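The chain below stands alone, shown as structure tokens; this is the form predicted alone.
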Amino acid sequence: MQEFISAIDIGTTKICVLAAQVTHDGLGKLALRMLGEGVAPSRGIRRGVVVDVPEATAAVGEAIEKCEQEGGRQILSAYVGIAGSHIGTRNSRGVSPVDRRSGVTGADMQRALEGARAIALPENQEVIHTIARSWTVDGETEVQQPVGMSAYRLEVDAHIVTGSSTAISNLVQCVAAHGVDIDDLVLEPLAANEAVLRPEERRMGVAVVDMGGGTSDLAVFIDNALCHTVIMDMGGNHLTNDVAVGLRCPFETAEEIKLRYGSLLPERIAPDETVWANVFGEKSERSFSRRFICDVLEARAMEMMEFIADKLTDAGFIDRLPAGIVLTGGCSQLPGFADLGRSTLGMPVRVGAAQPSLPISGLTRNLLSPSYATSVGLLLWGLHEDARAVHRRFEADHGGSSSQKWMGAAAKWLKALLPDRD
């Protein structure tokens, strides 16, 4: 288990670097204590993909330096978020024989996952994640945790996430240039889910939509398992661009207007309320109807909601989400997004952010906003992944004994390994 965990979220509009120390909460469970955060404007990134390596590398460096200065320690490794239109997903199955005398072990599960991972891919694609959706033990389906079960044959239904080798290499280069090792590349909606979803939502069926500047990432969870992911080529910049075209003003001006005056509930805006802005070809500002601006934003946002509905319908999940949709990311903060989603999709919709109840102390007010849900989620993913790695190593060293014996011994080993609670 690492003593410190860091996260790097490289987005289209901003780059966020977080550092935290592994500790315990009041009940003795693993937790994190925030040490520092660093945020820098994103450069060289378009729609979640690095398009200018030197510019992106410099921007990542700025965020890392700010985090190191605030946290008082050097960042040596980090969990790095990845997204973009190059991401692809598919489902696959893997099989492993089991020694009935010892029951299903972590090694058996790993072999089954490796079998699922062995799929034919184009030359320019590589696997980022192999995630178990469910397990089958000797024909018994929908098993969530097979360790310790007596069996002859173990099968896994896995969700495979792939990405462009070139895009991955460029992203890694931007981080490695600063002497930071990558603990793992994490699909951003997987990270966001760690921060914003409630356990009962994941169990019943829910979709999380991480709405960034260049892309929106959709992930569906049912029975606590990831079932489906889609990277959609739409985000907050599309809303801003519509305002810029409608007002014939610079993109930066449109972004400021969107953030300051934007709403997806134009009927609540007074008809005579005006907004002043600089436009192309004129030296002085012009006035515009705020309701007109909000009408433009509402039209694009409704199109985005309908696109999400189409993706869920095509994948067969539109009627399997009792918990509805959780929107997060900077774009989701536009007033009225949840209301528009509920009226358009006819299902529960809420805006999600990192909650104070998460096992992370010292979260600032900024980090508790939807804009930073993925960044906080990367820290949580790192904490959970480290714990899983410890369990896997323990089982490999101790031959995969029964589940009760394994859990008790692993708990003692973790207690000895981790620092004392503050």
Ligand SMILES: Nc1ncnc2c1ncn2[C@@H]1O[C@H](COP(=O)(O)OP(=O)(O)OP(=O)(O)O)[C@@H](O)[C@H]1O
The other form holds:
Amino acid sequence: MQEFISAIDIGTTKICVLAAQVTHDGLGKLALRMLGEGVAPSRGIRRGVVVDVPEATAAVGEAIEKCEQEGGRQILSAYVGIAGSHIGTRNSRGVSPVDRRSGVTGADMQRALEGARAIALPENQEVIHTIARSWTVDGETEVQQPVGMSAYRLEVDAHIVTGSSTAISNLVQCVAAHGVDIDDLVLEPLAANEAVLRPEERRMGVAVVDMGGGTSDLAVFIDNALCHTVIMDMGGNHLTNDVAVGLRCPFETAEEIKLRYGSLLPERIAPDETVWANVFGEKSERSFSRRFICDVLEARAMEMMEFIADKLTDAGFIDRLPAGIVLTGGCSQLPGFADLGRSTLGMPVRVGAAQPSLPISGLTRNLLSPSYATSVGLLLWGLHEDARAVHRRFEADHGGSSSQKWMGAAAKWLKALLPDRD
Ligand SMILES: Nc1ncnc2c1ncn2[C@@H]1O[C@H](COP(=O)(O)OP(=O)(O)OP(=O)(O)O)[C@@H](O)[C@H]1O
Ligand SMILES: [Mg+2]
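Please give the corresponding structure for the form predicted together with this ligand, as opposed to the form predicted alone shown earlier.
Below: every chain and molecule of the assembly, starting with the one above.
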């Protein structure tokens, strides 16, 4: 286990870098102690994807530097979040024979996962995660921990997450340019789940949706297993854009108005309440009905909820989520999102953020807001990496997953091309 864990969350609107030290809680379980956080506005990122490597690299550098200054330590490696519409997911099956005398071993599990991972991929796509959903031992399904079971045959149902090689390589470059190795690339909704879901929700059946600025990332968990992931091209920027179009004002003005006056609870707003804003082509400010602004936001928010419902229906999960939907990410803070979700979808909906009960000490108020759930979740993903590796992750023989090896190699290769940072 590493002594320090760092996370880099490269979002459409902000970049967040966190550093923590691995410690133990009072009961001897692994825990984290926050050392530093660095946040910088994003540049060169669109809809969760790097579109301008030099700009994004500079922005990532700013956040790393802030975090290093606060934490008093250089960041050498980090868990890095990945999202964007280039992400693809599918379920796959793998099988491994088992030596009945020794019973199921970790190597058998690796072989089964390797089999599941061996899927035909379109050109320019590669595997990011191979996550075991469930194990079957000699026909006995739903085995939680197969190691040591006497058997002839081990099967795994795995969830495969793939991404575009170009998008991955651009993301890697922005981090590697600062001399930071990538411990793992982590699909953002998987990180968010670590921070916001309660174990009971994950067991019963729940969908977590990280609603950011440019994307909304959905992950479904049933019986503690990841079943489905979707990255949707919609987020807070779309809401802001609608306000900008509705008022004919600049995006920045619309963003400010959304944050200050936006609400999805129009019944709580007096019909005559007005908001003043600068609009294009006029020197002085104009007044608008706050209700009108909230109606614009509500129309888009309902569309977003319906889109989520459609995705869950298409994948066959809409009726399998007794714990409903947990919304997180900056956009979920728009007042009334959970109420709107409940009335539109007819299922439990709550807004979630990192909880003070997580095994992390020193979380600032900032980090306890939904905007930072994915960033905090990346740290937890790192903390739980070892436990997960035993039965959830594809582990190549000794010393890390193949993606880690790939990343390590890519980062080294890139670093060889880039000037040293002192
Ligand atoms: N209090 C708030 N009320 C409404 N919206 C908010 C609030 N705070 C932040 N937002 C919105 O949340 C969005 C940013 O969310 P977040 O920080 O989770 O995105 P990101 O991680 O940068 O982007 P992404 O994950 O989509 O790549 C912006 O659209 C912003 O306007
Ligand atoms: Mg985000």
